[in-house]
Structures are given as C-alpha cells and as structure tokens.
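Take a look at this single chain in structure tokens; it is the form predicted on its own.
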Amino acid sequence: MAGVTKTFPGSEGPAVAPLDLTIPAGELTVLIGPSGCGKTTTLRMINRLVEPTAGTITIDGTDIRERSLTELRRGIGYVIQQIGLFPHRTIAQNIATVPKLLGWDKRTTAARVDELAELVGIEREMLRRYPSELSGGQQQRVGVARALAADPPILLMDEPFGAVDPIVRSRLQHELLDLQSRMRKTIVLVTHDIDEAVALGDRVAVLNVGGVLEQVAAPDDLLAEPANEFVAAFLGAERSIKRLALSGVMSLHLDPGPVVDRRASDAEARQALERGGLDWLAVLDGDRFLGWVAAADLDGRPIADLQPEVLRARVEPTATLREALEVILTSHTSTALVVDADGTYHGAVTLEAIREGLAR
C-alpha cells in the first residue's frame, strides 16, 4: 500500500489517512488499533469492497485496480466475523461456492471439500448438515474452510473469533497458527484484542483514529519497545506479562532443578535440598519424572521406600513463560517442572530464570 486514502462521502475528516504499509508474502499481519482506526475499511480495501479514494495498492507488483474484481477476489479468501454462511446449504455446499463458482467438476469438488473439513478440523458427518446445527466454533472453521476452497494466496480475515467464547476462541487461534504452519497463506487478520494480535501475527500494525499508522513490528518488539506514547499506552501497563506468552520455557537456560535418583540415600537427598533452596524433592528414574517427596518425609529412609506425590507445578516443554509463570503463583513454590507427556524430565523453570528470558 502506498498513499492509500479513504474518504466517505459526508465525513469530516478520512477514514484512513495516507497509509503506506507493506504486507510480506506468506506472513501473518494483524491490523489493531481503537475504533475509528480505519482497520477494516483498511483490510476491504485489498479486495476493493471498499475503493481507496486514493494512493495505490499492489499484488505481487500489480496494481489492483488493473484487475478485475471477479479475478481479485478468487485469488483472496474472506473471512468475518458473522461468518456469513449460507443457511439454506449444507456445510459441504457452503465450502464449495468457491469451486462451484469456478465450475469445477463434482469430483474434484467433492475431494477439496473432504480436504479442508480435515484440515480445519470439521468431522464427514457434519458436513450434510446445516449451518443451524453447528455450534459458533464449528461455524467458524466451516467459514475458514470456504475461504480456503480454491486455494488463494491471501486470506482476509476480520475479527474472526470475536463471536465465540474465550475457551473456542483460543482453540481456534492455535488451529489457525498451525494451519499457518503448514500452508504458509499471506494472512491480513483485524482485531480490537491485543492478546489475540501477539498470540498470532508475524508483525502487528497499530493504527491510530483516522487510519494513521503508529507503528509496524514484529510483537515482541512492539511490545519491548513502544514506538510513542500513544502505542504504549493502547498496549497496556501489562507488555511485560504479555512478552511472555511469546516465548517458551525451552527458550530459557533450565536449571537442574530440585532432583534426586529414586535409588538415592536420605543423607544424597538432604545434600539435593540444600542445592535447591526448597522444602521438597523431584523423584527421578533416569530421566523420567516420579513425583516428588517433602522434606519432611525424609526421617533417614531411602528415598526408594517414599512415595512420591503427584506434582502440580510442572509444565510441559511446549509451554510459553506465561503458562510456567502461572503454575509458578498457583502452587505456591518458586519453580515449576519441565515435565514431557510421557514423564521425561528436562529441569526446571525459576522465577528469576523468566525474568532473565524477559531481560534478554
């Protein structure tokens, strides 16, 4: 985009002021900003459902204007907030007005269709019945999947989680970066929530009201370094506590932790509590986490004759700084566990340990 403008008919002042921002290919770019930013009016005029009143904007260096909106439009997936699905077609026709459109033959429709219902995660059943017998969550993959139908390189997405609840919503923003992960789409997301914007662009825009532009960066360093104060202060007092669900636990320098071999003698373990500063034990096997002991249970036994508990401050290692730092306040200790599904033991996470990965 360069020097683009929009001015409604009426209005006082523009829509979206002179905006010059480039858009990488096969990235997640997130549009947020207060409401009056222009970000919508901004993401509709990729695919000229608004016309800019001015500046240009370029596909792959065609302006896109030199086009035409039929051929525009089938190489941009669209997808909205109110999903916008047919309610008189099932879920297989709905993700096939694409294809259908382009007069693709029944077969090779039919197999896009069982396609992307399992890249999107929608079960063969669902797909004979009706948009009412979905759930919202359900829905909205069944609008992704109809934006995906003819494979476009772009995909426009507007708020599209807003309408579902906080527990769907996050399943949904893990689905979409792991469909990102794999189909590498250049992907233009608007939102108003900047969790949602850190947790999944490659790079966030701020726009102020107007269209203006206040900064582009990649999320981390959005929110280390706050271009102005009008940035910092639509990101909030907690940018700290946001960095954190950037990166993950196996990011930091884990510590050895509080370990002792289950075969160990009470006098090894009491030399482990004193190494760890704690008032309990990690039991390991190996390298395969038991449970854990108390210090007050050791009364000169071997630690083989203890049963180990059942250990609550422990994270698994896809866990971001943000989860550890959870388990961290919930359980009452200074350290959480690295602990992987099948029980192998890969240290231990501090407080001090996420403040030095905040640091660096």
Second form
Amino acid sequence: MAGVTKTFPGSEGPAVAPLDLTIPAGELTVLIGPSGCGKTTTLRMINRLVEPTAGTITIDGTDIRERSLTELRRGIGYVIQQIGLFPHRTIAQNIATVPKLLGWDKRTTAARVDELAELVGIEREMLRRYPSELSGGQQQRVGVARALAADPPILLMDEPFGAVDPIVRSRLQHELLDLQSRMRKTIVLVTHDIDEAVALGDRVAVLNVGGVLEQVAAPDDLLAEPANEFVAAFLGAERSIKRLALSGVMSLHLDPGPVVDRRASDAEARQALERGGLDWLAVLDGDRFLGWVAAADLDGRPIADLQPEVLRARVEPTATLREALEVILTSHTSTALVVDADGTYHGAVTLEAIREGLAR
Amino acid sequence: MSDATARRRWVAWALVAAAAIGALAWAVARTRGLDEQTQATNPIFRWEYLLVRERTPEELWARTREHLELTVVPVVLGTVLSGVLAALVLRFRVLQGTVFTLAGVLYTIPSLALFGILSTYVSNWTSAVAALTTYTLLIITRNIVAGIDGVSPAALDAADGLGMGRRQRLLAVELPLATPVILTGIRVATVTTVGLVGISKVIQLGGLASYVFDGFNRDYSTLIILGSASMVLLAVVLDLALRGVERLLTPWARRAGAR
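One more: the block was the form predicted on its own; return the form predicted in complex with its partner chain.
Every component of the complex follows; first up is the chain already shown.
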C-alpha cells in the first residue's frame, strides 16, 4: 500500500491517513488499534469494498484497480465477524459459493467441499444442514472454509473470532495457526484484542485513531520495544507477561542445573550440591534424567545406591516461558528442569534466566 | 414476518369472517319472524338447492371460476407491477416516498367509484381487473421492499466480498431471503382481493358474491349462505395453497423453526 488514504464524505478528518504498508506474502499480518483507527476500512480497501480516496494498493506488483471487481474479490478470501453465511443455502452450498461463481464443474466442487470440511473440522453430515442448525463456532469454521474454497493466495479476516465465546475463540485461534502452518497464505487479520494479535500475528501493525500507522513489528519486538507512548499504552501494562507466551524455553541460555551423574561418589555429589546452590540434585545417566535426591538424603553412600524421586518441576522443550514460569512459581525450588518426553535432559530454567531472556 | 404484515392479514381475515357472520345473522333474524309451519318448509338453508337442483353445480362452478379469475389475475398482475415498482424504489431510493404515497392514495379510492369510472372507458371485466390490481400494489410493493431491506447486512457483505456481481447477489441472495416476506404480502393481497371481488357485482360480475346479492334481493337465505360460505372456503384454500408454496420455497426457515 502506498499513500493510501480514505476520507468518508461528510466527515472532518480522514478515516485512514496516508498509509504506507507492505504486507509480506505467506505471513499473517495483524491490523490492530482502538475503534475509529480505520483498521477495518484499511482491510476493506484491499478487496475494494471501500475505494481509497487516494493512493494505490498493489498485489504482486499489480494495481488492484486493473482487475475487475468481481475477479479481484473471487481471488481473495473474506471472513467477517458476523460470519455472513447465507441462511437459505446448505453448508455445502455456502462453501461452494466461490467455486460456483468461477464456474467449476459439480464434481470438482463437491470434492473441494469435502476436502475443506475435513480441513476446518466440519463433519460431513453437517454439509447438508442449514447455517441456523450449527453453533457459532461451527458457523465460523464454515465461514473460513467458504473463504478458502477457491484456494485464494490472500485471506482477509475482519475480527473473525469476535463473536464466539472465549473457549471456542482460543480453539479457533489454534486451528487457524495450525492451518496457516500448512497453507502459508498471505493473511491480513483485523482485531482489537492485543492478546489475539500477539498470539496469531507474524507481524502486528498498530494503528491510531484516524488511520495513523504507529508501528509495524513482530509481536515480540513490539512488546519488547514499543515505538512510542501510544503503542506502549495500547499494549497494556503486562507487556513482559505477554512476551512470556511468545518464546520457548529453548530460546534461553539454559543453566546446566544442579546435576550429578548416577555413578558419582558422595563427595562428588556434595561438590555438585554446592555448585548448584540448592538443597537437591538432579540425577542423570549420561543425558538421561532419572529423578532427584534431597541434600538431606546424602549419607555417604554413592549416588547409585539412592532411590531418585519423581520430579514435578519439569517442562518439555516445547514449553513457553510462561509455562516454565508457572512451574517455577508453584514449585518449591525456583528452578524448572527441561526434560524431553523420552527422558533426555536439556538443562534448567531459573527466574533469573527468564528475566535475562526478556531483557535480551 | 413483521408486525404490520401480520396485522394486515388479520384485518383481511376479520373482514371475510365478518361478512360471513353478518349474512348468517341476517338469515337467522329473517327466520325468527316466520311461524313454525312456514319455518319447516322454509329453513335457513335448503340443502336441495345445492344437492338436487340440476343447474346448481354448473352455476356454482362458473361463479367460482369467475371469482377465482378476478382474484388470481389481479394478484398476478399486481405482483408483476409491484416487482417493477419495488425495483424502482430499491434502485432509486429517493422514489420510495413518492411510490408508497401514490400506492397508498390508490388504495384509498373507494372501489365502487373506481369500478364506475373505469367501466365507462373499458369493458366490465377489464375495469374489475384493473381496479382490483390497483388495490394489491400497496401491500405487495411494500413487502418486496421490506423483504429485501430485511436481508442481513452480514450476508450482503459476504456476498460482495466473495465476488458476487449486483445481479448475482439479487438473484442468489436477496430474493431468496426476501421470499417469506414477499409471499406474505401476496397472501394478504390474495385474501383481501377474494373479499373485494364481490363489489364488482355492480358491473355485472361479482363471482360467488352474486349469490349473496341475489339472496338479499329475493329474501332467500340459502343463496346468501351458499355465497358467503364458498367465498370463505375459497379464501382459506388460496391462503393454504400459498402457505404451501412458501414452505416449498423456504426449506431453511422450516428447519430452523423446527429446532
């Protein structure tokens, strides 16, 4: 988008100030901002439901005005908060809307409908029902399937999960991320929910009232270094807490941890205890994690003679910092160990390590 | 369905029912005055008029056909004309006030006057059809416009966003979704017209209402009841038929309602 602006007739200032924004292909870009910031207007200018007052929008180098309105829109998936399923058409017919407009034959269309139902998790028997017979979450899945029907490279989503309850919303968000990891579409998603923006976006564009672009950045950069007061205020007071959900424990410099090999002697174990500075030791067999022993249990016998206990303060390598923090806070030891499902030991996460990880 | 259309439908039904009850009451009052002897030979309704009299079936059928014709032709014409008017209103919104006011004014012209004026220029049948068509315009035009205005903005936004053209959107989304409201309008117009046909007796038509008028003239209650009852029956049958059409055309509404 280059110098794109929109002024609605009868309003004083522009709804969208001259806006320059590049949306990278294959990524999910979130437009976020308070109401009146023109995020929906900006989105709707991409498929020309709103015509810009000035400026040009190009897709792959081609001005969108060079294509016919209907041809352009059929090549761009469109999902809205109110879903907008056609109540008089069955689920299958709804999903087949764009293929039908494009004149696909019946066989291809039916096969595609089945494929999409599977993709978004709609049972086949629902295909013959009408939208009013489905729950809100199911309807929004159909809305997404309908938008994807002709396999458009671009998907516009206007507050797609705004109308469903929090539990369904979080499930749909995960499903979208899962879909996106397979499809790699260019998605532009509008929301007013900063948590949603941070959870879904590869990049987040923060708009201010009047369509002023304040910052575009990856979620973690946005939270770590807001460009100005407005962005910081909009992100809220818990920026660091939000960031915790964005990085995994493996992104930290993991501490070796209070470890001792199972073949170690009592003296070696006491040295390790001192190094670790805790009142317990993790027992390893090579890189395999066996369990833990308390300092009080060291009675002169070699470690191999002690019975290691099951550790609760452990997280998987795929855990986020937020999950690790949760474990640290609820354990007695201010340390969580990173251990694979198959028992491979990776290291220890401490509060200090998390703090350093956020400071970067 | 909107409250206004529901109310109009009730008014139409009330008129038909009132006509039937009035005729019956008149017949009962007539009979009271006669002594028992006469009453035995002169009952309120002579079944033999309907069952034995040879000419009755043919005559009844002819009048029913006339009545049906004078109902269906104006309603069909009225629907087509209303479609044109509604299209104008939907395309050029500034016309809405004018079109509705005009249809409203036409609706208020007394039918007797309209029959009188028209029949001096064209044939009786044509003037009856023209007058009756006029009365359907207000109801049907308003329901078409209301039906299309009532289509959810979300469905329209989706239709546009998915790349439907203007025409495709009208045919594939707006008209189907407006169908229940439009058909309600047509049904109200139909039932109203069944009642109004009677007045065309003044220009030698009248359909089934001819029985009622003959009955009054000849003090013959059998004819009054025969005419009223058949008119009510005709109105009910047409109403049910149109409800059937609506059910066939809008399967989605039925299933949603059944939940």
